Structure formats: structure tokens, C-alpha cells
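One chain comes next, on its own, written as C-alpha cells: the form predicted on its own.
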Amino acid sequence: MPDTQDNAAQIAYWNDRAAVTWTTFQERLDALFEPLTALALDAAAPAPGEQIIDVGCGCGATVLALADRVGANGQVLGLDISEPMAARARQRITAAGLTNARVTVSDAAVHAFRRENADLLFSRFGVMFFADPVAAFVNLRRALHQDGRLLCAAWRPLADNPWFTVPLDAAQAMLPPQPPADPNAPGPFALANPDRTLGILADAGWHDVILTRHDVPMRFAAAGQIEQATEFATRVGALARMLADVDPTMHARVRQAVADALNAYDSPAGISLSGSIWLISARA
């Protein structure tokens, strides 16, 4: 199994600027991902009384939803490497009065799971960040009993996700060239290549692996709220990292370019761009 420090860069990132952003925008991110969360939950089909592990649970939206579905006789363990995001999740669990859910700060790649105990391993965008994905998925499989199942949501390729590319394309002409991204490096698109993902899970010992494509609208803001949509698009994700150290004048120029691009997607239903994911299912 990999040493915990293999994921040190991700641990540092999700405990610094990313944690501030994701806790600040928690309600808006929950709303943005709600259609994708509903798809993943329905596909996972958590049942009353089940034991569930939620990998990369973030600020807790999926933990709360899973706990509601398994009921008082079930249990949900949320894992995340971000202390601030886990703290927000715990606050929400307490506020909801739940006794069947808890959140632990831990790297799921090396977490010492109780062996062969869980019914379902669930993740909404939490399994794309492993330095050694095969070893990580071997460890995750150990958490399930022999009939246990996996259901993960992961982003499909960048080109198929306008909610990422439209703001990026609007900004990149004004920003310094970025080094080419390694498609296999830990990050949002590490499981985008279906052949690679199937290979990772097969090498890790999973069975009956199926990837299903789903395309859904990602609603940045209500109709006419270009400023709110622009703030969100420039504060979350890859563009936020690119803008982190630019001067205020350049930042303002980029924001205007992004606002102009998003204006083309404003409609009475809101400011929405398409997102594309894989739902990845497998058996232990």
C-alpha cells in the first residue's frame, strides 16, 4: 500500500485555499452538484440498515443524503483529507440531529478500514486524486464484504464539460501559457479515460465494472445574475488556481471576459452549462 505522504500534495491543497473556497461556497456547490448527486444516489441505491463509506465527503452533503436513506439502523462513515471541510460536515451532521453518521479526517488510500464490513463504497468526485490509484482502490475494496458494491461519480474529459471549458477558454488568452496537464496525474480528470479507469479497477481486483455516461445542466446562478455566476466561475476549480497570483488589473480583465462568455448561457431557467460525468459501478 502507498505511504500516506504519496498524497501529500493533495492533502496540502485541500487544507489550504481549496478548503476556504469550498466551505465559503458550500451552499452554492451543493446546489450546483445536486442533479449529479441525485443521479449517483439513485444508482447506488443505498438501502435502510446498510453500512456505507463516503470517500471524499467534503462539506457533508452526500453524508447527509446517505444517512437519510439508510435510516436509524444504518451507518455512514465520511472520509476526507480536508480538516476544514470535515469540520463543516460535522457541524451539519450535528445540526441535523443525526446519530447514524460521522466524519473522519483520513486519506482513504491508506485508511485502516474495518475489514469486510461495509455494503457500499460511495464517492461523488472524491476518488480522482490518488497518487497510486490501483493501490488506493485495493485498499478501498478491503472495506467491503464479499457482496459489497462501489458507486463513484467522476468527471468525463475536459472537452466534454463546458461548465469547465467556457470560463477557461475566455480567460486563457489573457493569462500566461500553462504547462500541458498530465492526464493521469491526480486531479479532476484522472478517471476521465474509460480504458484507464477500467484497467485501474481490474488491477485492483474489482469485478463487474461498468461506466455510464450522464450529461446534466450545471446551474451557476439564476437568470440575469451574471455577476454571481462570474464570481463563482473564477473562484472554483482550475481557473481559480490560475488566477490566484495575478495582479488586480489582470484579474478584472479576466472576470469581464468570463462574464461576457457566460452571458451567452443566460436564459429564463438560469445561467447553465453542461457537465458530463461517469457513474462508475463495480463489485468487490
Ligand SMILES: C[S@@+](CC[C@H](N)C(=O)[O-])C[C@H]1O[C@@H](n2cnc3c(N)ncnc32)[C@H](O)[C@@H]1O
Given for the second form:
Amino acid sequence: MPDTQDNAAQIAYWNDRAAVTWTTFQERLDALFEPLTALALDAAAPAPGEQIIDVGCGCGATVLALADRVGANGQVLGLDISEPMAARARQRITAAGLTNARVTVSDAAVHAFRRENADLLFSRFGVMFFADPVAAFVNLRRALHQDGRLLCAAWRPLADNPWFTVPLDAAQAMLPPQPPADPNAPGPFALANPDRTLGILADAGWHDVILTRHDVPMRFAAAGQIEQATEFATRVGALARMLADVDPTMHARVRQAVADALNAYDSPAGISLSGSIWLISARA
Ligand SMILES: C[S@@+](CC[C@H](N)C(=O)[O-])C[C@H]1O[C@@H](n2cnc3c(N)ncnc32)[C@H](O)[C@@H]1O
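Please give the other form, namely the form predicted together with this ligand, since only the form predicted on its own has been shown so far.
After this comes the whole thing, all chains and molecules, with the earlier chain placed first.
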């Protein structure tokens, strides 16, 4: 088992700056992810009465959706390392009057699953942040009974995700060069390489691992709302991290560059760029 401190940097990140942005922009992120969430839920096929664990459940959108699908005889447990995001998820569970869902703050990589006997391990972008992914996926398999299944969504490579790279490239053109990022480091693209991901899951003992590509529209804002789209693009994720310490003059210049880049994607359907995900399915 990995030392829980292995994920200390992620625990700090998801309880600090990332928690602020993900709770502030929760509704817009959920709207942005709506098309791919529908695909992931359909592929996961949660059935009435099932026991489900939602790994890295964040502010709880998929906990609510899964709880709705499993009904009163089912149970959904959301796990997350972020106290503020878990708190938001709990508020939403209470507001929805759900009695079949709960959220626990815990590192899923080392969480002591007491042979939960779950049917399904689900995740929307919550399984790419493990310091030791093989050990984490070994641990996650313990949550399931022997016929249990995994369905998680993870980003495919950067090159197929212009919703991510278009604002980032526009910003990077204005900023000093950054050292190249380690493509396998914990982060949104850690499972993007299919060979590596298949290897991680095989090494962790999962069976029948299948990665299916899905390309989805990522709608930043309604038509003409460039300011809103730019705010969103610069305040969430990698760009927010990159801009955290730049001075106000440079910040304004970067925002303008991002706005100009997004302008090219404004259409009557909204300001929308393409995203590409893996739906990763496997059996315990
Ligand atoms: C990209 S966010 C996705 C949140 C949510 N699933 C959604 O789609 O809105 C990643 C989430 O994974 C959580 N996370 C990262 N590492 C984790 C770990 N080791 N155990 C549990 N949750 C983790 C973060 O706190 C964060 O809420």
C-alpha cells in the first residue's frame, strides 16, 4: 500500500485553490461536462438497487445522478480528498432529499474499503491524480465484489483537446517559457496515453479493460459571451495555476489573448471547442 503522504501535494491542492474554483464554478463545470457525463452514465449503466462508489466525486454532480438511477434500494458512496468540495456535495444531497447517498473525505488510493461489495466503481475525472496509480487501482478493486465493474472518464491526449489547448497556447505565447510537464505526473492527462493506462490497470489486476474514445463539445458560454468564456478559461485548471502569480498588466494581456483565441469559436450554438475523453471500463 502506498503511504498516504504520496498524495499530499494533491490533497493540499484540492483543499486550497482548486476547491475555491471548483465550488465557485460548480454549476458551470457541471454544464460544461453535461454531454460527456451522459455518455459515462450510459456506459456505466447503474441499475436500481446497486451499490456504487464514485471516486473523486468532487462537488457531487455524479453522486446525485447515480443515486437517482439506483433508487431507494441502492446506495452511492462518494469519496473525495477535498473537504470543501465534499461539503458542497453533501449540501446538494441534502437539498435533493436523498437518503441513498453519502460522501466521505478520504484518499481513495489508500481508503480502507471493508470489502464494500460494491457493484460499480464510477469516476468522472477523479482517478488521474494518484502518485502511485497501480497501487491505487489495486486498492480500488478491493471495493468491488468479484463481478464488480469499473467505469471512469479521463481526458485523452492534449492534442485532441482544443478546449484545453486553445486558451493555454494563447496564454503561453505571452508568458515566459515553462519547463515541459511530465506527461505521466498526477494531473488531468495522467491516463491519456492508452498503452500506459492499459498497463496500469493490467498491473493492478483488472480484467477486460477497454478504452473507448469519445469526442464531445465543450461549451464555454452562450453565443457572444466572450467575456464570460474568458473568465471561465482563465480561472479554472492549468491556466488559473499559470496565472496565479502574474502581475495585473500581464494578466490583462493574457486575458485579451485568450479572448481573441476564443472569439474564433463563437457560433450561434455558443462558444464551443472540442474535447476528447476515454471511457475506461474494466472488471474486478
Ligand atoms: C477534476 S476533479 C473532478 C470532480 C468531479 N468528479 C467532477 O467531475 O466534477 C478531481 C477530483 O478528484 C479528487 N481527488 C483527487 N485525488 C483523489 C484521491 N486520491 N482520492 C479521492 N479523491 C481524489 C479531487 O479532490 C477532485 O474533487
